[in-house]
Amino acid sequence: MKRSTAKSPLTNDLFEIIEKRRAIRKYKAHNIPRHHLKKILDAARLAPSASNNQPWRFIIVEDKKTKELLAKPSTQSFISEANAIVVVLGDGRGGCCGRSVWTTHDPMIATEHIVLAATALGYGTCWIANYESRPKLWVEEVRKTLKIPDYIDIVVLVAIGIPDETPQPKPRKPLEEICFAETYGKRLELD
């Protein structure tokens, strides 16, 4: 049976949309309608997980006050301005692996599900994940507002909005550079 090469339209679209997602520092006030929101956490619903875990949860903050919280301290203040945060969290007490290395990782995939969909629909995005170098006292604040329980990891926030910027494309490394075929460092040939 012969293959298609056509690309479908949805394909194509997908392909668009991952070339387009910036990083967003600067949002207009906008509300997020809540058909959008659901479509975009229900593409964070659908990210693959280590044996179907699905270790996410998502608190979605848009109370201004509680995204000036989120944003300090640090030096990615601009998310206090975005029309909604998504929190990610890790939970790690059920499934196969515990908690894991997958704790975070799984919910990362479904962070991107996040972004893309996000993008998809006009929003920008731009996620956080440097909890590490945060105060712990400003991170025991955080769980305290949220009432986010001991058991369950902070993986990174996604500010999202109506962008008010365009930021040009960032350079990326050529594909020669961080693709191989077979071993480490051997070329791989795509033409």
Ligand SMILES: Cc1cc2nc3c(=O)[nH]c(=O)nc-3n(C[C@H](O)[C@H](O)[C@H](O)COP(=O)(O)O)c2cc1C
Contents of the next structure:
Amino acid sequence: MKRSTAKSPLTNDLFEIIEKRRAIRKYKAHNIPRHHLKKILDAARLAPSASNNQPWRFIIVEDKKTKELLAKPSTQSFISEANAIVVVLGDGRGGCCGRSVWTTHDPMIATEHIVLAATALGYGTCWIANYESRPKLWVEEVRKTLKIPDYIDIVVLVAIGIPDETPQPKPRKPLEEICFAETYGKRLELD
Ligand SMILES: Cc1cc2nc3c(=O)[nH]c(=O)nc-3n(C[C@H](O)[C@H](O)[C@H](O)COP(=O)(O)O)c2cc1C
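The structure above corresponds to the form predicted on its own; please give the structure of the form predicted together with this ligand next.
Let us now look at the entire complex, which starts with that chain.
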């Protein structure tokens, strides 16, 4: 496998990174260099969390067989082709809140930091959710293989890799449909 040649971003401008990001489901075979991985994971580490509890944990999977295991019960074989898969976890113990919505929500905020940081470095990413709702036996196998303790939840996976496709932007609802002034449904003037 070749060393990574992820292109440097054309810009570090946050708004451009947000606009350029797409869910990428096709990757070139490369390894992600450690200094890139470190930057990406550090962006996750710096995410905000309820009471600064930081319940997120991350397992970085690069081993081919483990990636295949993660892809197994779905039709989404692209998961096993990613350069790396970040298994995003939530620690349900202690902190301010014990096991609560924040066990999931905080790691998801950190996940979007991962996605934007990876995009800024020229990688493509794809969120893969609903892992705990997949077949029970398979979830148990994943938990056992990754040695995930009982008090840790699997929140989401993020596939990261050098993009081998350039998808068109998916449609988004217009601002008028989702943003209101003062009360629900009242038009917000922005121009
Ligand atoms: C919480 C969440 C879960 C997702 N789960 C999956 C998934 O399991 N498989 C997949 O291929 N894409 C998944 N996606 C990617 C979305 O399909 C994608 O973000 C959406 O269609 C918009 O396209 P875009 O990201 O290219 O703008 C997920 C995205 C999010 C935010």
